[in-house]
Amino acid sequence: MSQRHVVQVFEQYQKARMQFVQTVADLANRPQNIELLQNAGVMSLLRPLMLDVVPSIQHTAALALGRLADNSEDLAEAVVKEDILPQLAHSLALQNRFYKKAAAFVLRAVAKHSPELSQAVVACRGVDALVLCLEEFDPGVKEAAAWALGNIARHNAALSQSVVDAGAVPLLVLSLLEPEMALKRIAASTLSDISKHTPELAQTVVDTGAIAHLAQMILSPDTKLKRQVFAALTQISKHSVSLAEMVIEAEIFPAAMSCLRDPDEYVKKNVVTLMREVVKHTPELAQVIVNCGGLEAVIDYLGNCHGNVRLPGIMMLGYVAAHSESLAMAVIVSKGVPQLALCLSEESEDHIKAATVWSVGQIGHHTPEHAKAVTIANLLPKILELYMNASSSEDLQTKSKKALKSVLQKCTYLPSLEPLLYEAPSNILKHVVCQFSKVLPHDSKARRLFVTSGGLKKVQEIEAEPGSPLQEYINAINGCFPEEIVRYYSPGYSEALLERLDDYQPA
């Protein structure tokens, strides 16, 4: 057999291996093929090809493996069981850029599924190898490594700490300065995933100067980058007053307000979420956002969106109002209450309604003036209806009850309270009647109105336990009126008159 024949055998074998890995990589792109490939024993066939003498076969085998692991947690677990991870982590430092990208993709695909699989990547020194890739010249390799590190860090604080301990954070911050947009995005996203777990991890990110670099990108023309930048700033701000203050000191506001006019729904949502996380900490931080026109901007935002993206805006108004009477009044003056009433009537999800009811309670519980703003928006009957509705979630019922009680205890605007006399259950009714018993003794006009509107008659019909607080409030109300008027409106009075008529003998 000639040399040419011998060489031809090897060339055919190499072509067959190349065709096999390319075909598997293509098939693995479609989720419907994953189970078929798994049943055909694809993992044990790909494993030796990861060590092939031909580099292009190696990296295509790694690509196929990554796609399989990306689409199936079972196959991601098989990558771990087949002991492929140590081999990948080791070869990351030695191979060309194509292989590095493919290997980082496999680590990312395995890590995304669960903390346990991420821990397997950490255990095989995968994080150290990925951090080395962040120092590569090729931006594609850096991007693949940053993405894999983000998938590891997002699960929990311990895994995030592993990423930090490997020295990833300074290199991720440097990646923010690279010209490639895709790399900037994934670096911001990974910093966000590291920051979200604990104040200490967020502080580590801040200590490397991340806030200043993120702040410079908030007006970037790239939509996806802005989403990630605001998400990262939110994850830093949420932990403590000092971290939120550092974000404010980077002069992100009022510039960020302009992003509330961005066409992208998620950019807007992330800006409002950042505002929510800042204002919740202290009255002073809330005042900074209010002074920047934050309330008007958020109320306007709520009027232009629907569904879950409303949630951070609704909660932001509640957090601002919770701090003080003056901040709650600022929400009222900015026409926040009618907008919350609109949200309550338009939204169908219980968790959004619960947040809205909570915010209304935070606005209305300060003084009679605050409570009046809530009641004239006709919110109390709506909240009562949610509380009494058997299909409302437990959380919605609890928040509705709490909001009703807190607003009622301050409400002295009786025309808004009167409808509740007819609808409220006894545990809410006592708060309604209590407010009448406080106001009526001092307001003759209100007393007259209370009689003519049927309020006094309704109070006489309430069945209260003798000696209960409710009975005491009823007695206090009755004490505001002449005895014969109270008797006239008491149940059974007309029957008693008729009986007297039967017994009456004309002279």
Given for the second form:
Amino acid sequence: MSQRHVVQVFEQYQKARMQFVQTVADLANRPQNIELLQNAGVMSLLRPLMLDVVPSIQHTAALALGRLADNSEDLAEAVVKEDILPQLAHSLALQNRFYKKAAAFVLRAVAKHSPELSQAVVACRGVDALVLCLEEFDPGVKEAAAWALGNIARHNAALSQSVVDAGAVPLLVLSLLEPEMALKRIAASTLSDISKHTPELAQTVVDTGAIAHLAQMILSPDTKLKRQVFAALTQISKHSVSLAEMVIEAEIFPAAMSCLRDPDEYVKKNVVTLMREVVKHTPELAQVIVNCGGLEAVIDYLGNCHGNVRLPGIMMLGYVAAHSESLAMAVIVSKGVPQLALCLSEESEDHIKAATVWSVGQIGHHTPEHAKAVTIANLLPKILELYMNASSSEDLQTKSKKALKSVLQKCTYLPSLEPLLYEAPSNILKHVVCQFSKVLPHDSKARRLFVTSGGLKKVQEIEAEPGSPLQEYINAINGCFPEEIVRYYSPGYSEALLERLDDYQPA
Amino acid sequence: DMAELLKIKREFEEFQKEYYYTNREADENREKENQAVTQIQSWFRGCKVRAYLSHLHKKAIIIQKIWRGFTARALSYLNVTFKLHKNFCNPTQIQRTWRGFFVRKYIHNFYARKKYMEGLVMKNELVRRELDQLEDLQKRERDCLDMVKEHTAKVYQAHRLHHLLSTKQCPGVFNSPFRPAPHEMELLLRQQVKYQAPTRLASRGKACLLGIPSSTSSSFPVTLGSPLIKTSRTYSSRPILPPIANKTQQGLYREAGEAWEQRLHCRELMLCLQTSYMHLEEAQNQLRELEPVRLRFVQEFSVRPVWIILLDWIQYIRTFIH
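Alternative state: the form predicted in complex with its partner chain, after the form predicted alone:
In what comes next, the whole complex appears, and the chain from above leads the way.
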């Protein structure tokens, strides 16, 4: 009798604990409850429950703790301060898979907020425990461990190095081959987080043969997986030429362009980012991508999407054109310049405009042919306007000025230069007038056009200090025309004539 | 004799004198003649040699002519091809010419670049068309899958709502009399089989509850291969009952109730046979009863041999036995 009574007391207590833990876990799901829970001192209550005898209470307590730490950084710091982490790391090796999942969730939630917290996780040997979890059979445990490692490695290179030192990378590559989609996604995202910091880390990832497996998954139907795969390939290829070449050797390129028509815009953005990172290194790599028709695909992509996601596409065109003038001509031939003009007019963000202006400058600065293609699209007045606009950011102004200068120095297409005569400030005007002075002495039709369109008049009105380059150019231009015409168009000529009339005595 | 001797002596003396005179003449002329002969001979030799020399001369001229033509032509060819004038003799000029040629042909080849640009445009167009096609295909697949999903959801819905089918007496919810035609749900409901409890089929999942008759599945271009639907061929284990609606019968059959009524009221007429099948035997028996016995017996016991009478008697007893 009394035995049953005693046992009943314990059962009641256990039920009460279970209910408490489950309720806290449910409440922790909603962010508005977090502060209330924190004020109620939930952390100190949950901590002994994690050492409870009953396994289900243990892992529900861990789950609750994880949710709390996930939603608030203070609680995560509290988790670290209360020394719960060594306990978790230790028991990760021992317990059943539900507990492992919940404990990995806690580690992930703690590590995601800041590098210091991740460092705390590393310090209590959490990384080794997580790598042990990666060897489990259960895919849920593997996924939770991989996610936690990804969160740790995300912050900086030292943390990534500690993850790699624990031997996580081969296990992650193995989990890429598992059939579960969620596990593949997480493994790909963790690999991308690891390899994004330094070339050595990326090299470590590549050495385990990750590229081949990632390349196989490019054509999978799952959208999120494709996002992560392309992000991983981008992070690998961005560091050096040899890594980019290895990514290209995996022959992803004609196939990856089919993903540029995916309905999901982040997949498309990641593909274009990958193309940009590859193209950035050498002209040969750029040539490879141009040869498989990559320019066309990117230009279509720019036409179809709007907003911030256009940025990688624009930069890709700029990088391709920057390498050599034949590649820049390839960009022009694939109708890149009208598309860039559209982007410039449609986008309102300064950094996108700055990137567009930079790309246009890269395309136009090679030869007069290129400069002509740029000016025909009526881009120069727009860039000038951006340069003059006081509300443009510093970056945008600097880039516009550089682009204008570089294009103007090669521009020989005079009809498009004339509008610039009227609006440009003096430092730009100098280049415009210089171009006129180079072309006018040789082309008589252009001279005629120059006079009839009022350009000569405008040139006369320009005030320049004698001896400055601007004055020299003006003199050179004036030298192309007969004296009378120059005098006719000089300002104040009508007044001078009238004065002569005043002094004139009819004979 | 002596005259002859004298003659001979005289002749001999004359001959001696002649000889002497001719010799003296010859001697006198010898030098002159010798000189003359030498002159003639030397002049002739000179002619011969001159002729020989001029012959040689002419031939030498021909040879030299040919040789000089040959060398001159070779030299002028060299001149023309390599512009062998003072500007070309120096190595710098050679190097310059070579470098210009090499660069224009191999490094900055204008025609190759032009061809490359044209090829690039074509390739771009090709890539764009292929990508468009691919996108189309993917979109159509996705649309198809969506449609299939929608349809299976509707069919499942109809299956659960089979009880809302309209009856003859009372039109169902989806068959309002104010509508020009029944709602599609009504049509789906009509195609459904009666709902069966899902206990036995729960293991096969939702798929088996889809009573998709073959008519609707043929309207889809795509076979239902999505993971949701295991093939509807597993459904063929449950036969579809035919509809209850009356079919017109062939021929002049009467209604079931008619025949029963007639049987009740006119029993005799119902019998297809007018006479029973035992009629002949009964008639014979009746006749036998009606005829007088004696006549028969007499007839039987007329003058006949005894053994025939015995046979008759045995036969007669047999009738009583049977």
